[in-house]
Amino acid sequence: MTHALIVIDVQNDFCPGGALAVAGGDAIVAGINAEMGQAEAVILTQDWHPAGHSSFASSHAGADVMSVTQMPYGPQVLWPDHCIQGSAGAAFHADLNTNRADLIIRKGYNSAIDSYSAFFENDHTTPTGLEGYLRTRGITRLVIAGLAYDFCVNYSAVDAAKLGFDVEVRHDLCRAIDMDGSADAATRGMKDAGVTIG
C-alpha cells in the first residue's frame, strides 16, 4: 500500500506573528519534517490568494473578522487578509523541508471563492486536481497533517474519505483555531466520516 503525507498551509501566516496566526503553529514543523520520512510520497498545500479576495473580512464593507457571511456556495467566515500571492507571509515556513515534496498544490487563488480542501473549492465541486495525481501515482493512503486542524486539515481529511482513501490525521502534528468549538466539532466529524485521529 503506497501511502503519502499531505501537509496542509504550514505558512509563515498560520504560525506567530502571522496574520492569521495559529497558537502553536511553528512547533509542528520538526514533527511533520520527520514524518516525511516515512512517506512514500509528500503533498505540500499552500494557501494563495490574490489581493481583495472574496474570503477578506477587509473586502466587506463593515465586517468584522471572524465574522460569517453568505456566499453563492454557502457560509463563509470572513478572514483577515491573509497569504497573499507572493507575500512573505504566503511563503511556507523557514524550516519546513520543501525540498521533500514531489507536488505543491496551491489553494484559494479563485478571488471569488475560498478553499480550505485540499481536494475542492468551498463549493465541493470544484476539484483542485489532487484527487487524480494520488490516483495515478496508485496512493491508496494519506497521511494528513498541518494548519488549521479545524478547517483545513478537516475539510482536506473528510473530502479525502469521501473520496474513498483510507485517511489518519496526525492530531499531534497539527494546531487548530478553535473557534467557538470548532476544533471538537472537527474531531466529531472526521471520525463521523471514517477518519481516523492518531
The other form holds:
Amino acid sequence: MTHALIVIDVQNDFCPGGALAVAGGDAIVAGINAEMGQAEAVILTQDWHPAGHSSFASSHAGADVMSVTQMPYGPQVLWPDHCIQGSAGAAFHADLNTNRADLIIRKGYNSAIDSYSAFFENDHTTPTGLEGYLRTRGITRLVIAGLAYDFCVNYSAVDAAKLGFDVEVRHDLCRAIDMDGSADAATRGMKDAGVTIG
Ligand code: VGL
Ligand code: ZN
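Just the form predicted on its own so far, so send over the form predicted together with ligand VGL.
And the full complex, kicking off with our chain again.
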C-alpha cells in the first residue's frame, strides 16, 4: 500500500486572475500532476459554495473583504465571492489532470458554515465523508498539496493527523494566502499536530 495524494482546491478562483487569487497558485499544477504518478489513489477537493454563502463579505452588510466576523462556530474570515457552484471560477485549473482522480470531494456547500478542511466543516463536527472513504479503502498515509497552504491545506492536514492518518504536506506543491502571518502559523500548527512538512 502506498498513499493517497489529496489535492486541495486547485481551482481557477485561487489562481492568478481568480476571485481569491493566491500568488503562484498556478505554478504548482505541473508538479501536482507529476506527483499523481506516485500515488495509489488521487483525491481532488473542490470548494463549492452556493451564491450568498455566509463566508462571503457580500453576505454581511457593511463588512470589509478579509475582515473577521464571529460565527456560531467561531471566527470566520469574510472572503470575496469565490468558487460559486457551476461557475468558471469554481472549475479546476485547466491543466490539472482531473482524469486521474478516483474521487472528487466538494465542500462549502452548506450556506451557513464554511468548510476549509476536506474532512469536517468549520464547526469541526460535520463530516464530509472523506474519512470513511479513505478508511474503507484501507488508506492510512496521505500526501497533501494544493491551495491555500494556510487555510484549506492546513485545516485538512491537521484534521487528518488528528484522525490518525500519517500525513505529509508538500510545501513546494502549495501556495499560501498569507494574511497576518497565517502561513508561518499554519506551519507551526501542522507540525504541532504531527504533520510532516516535506
Ligand atoms: C479557501 C478561503 C476560502 C482555500 C477556500 O481553499 O484555502 N480559502 N475558501
Ligand atoms: Zn471558500
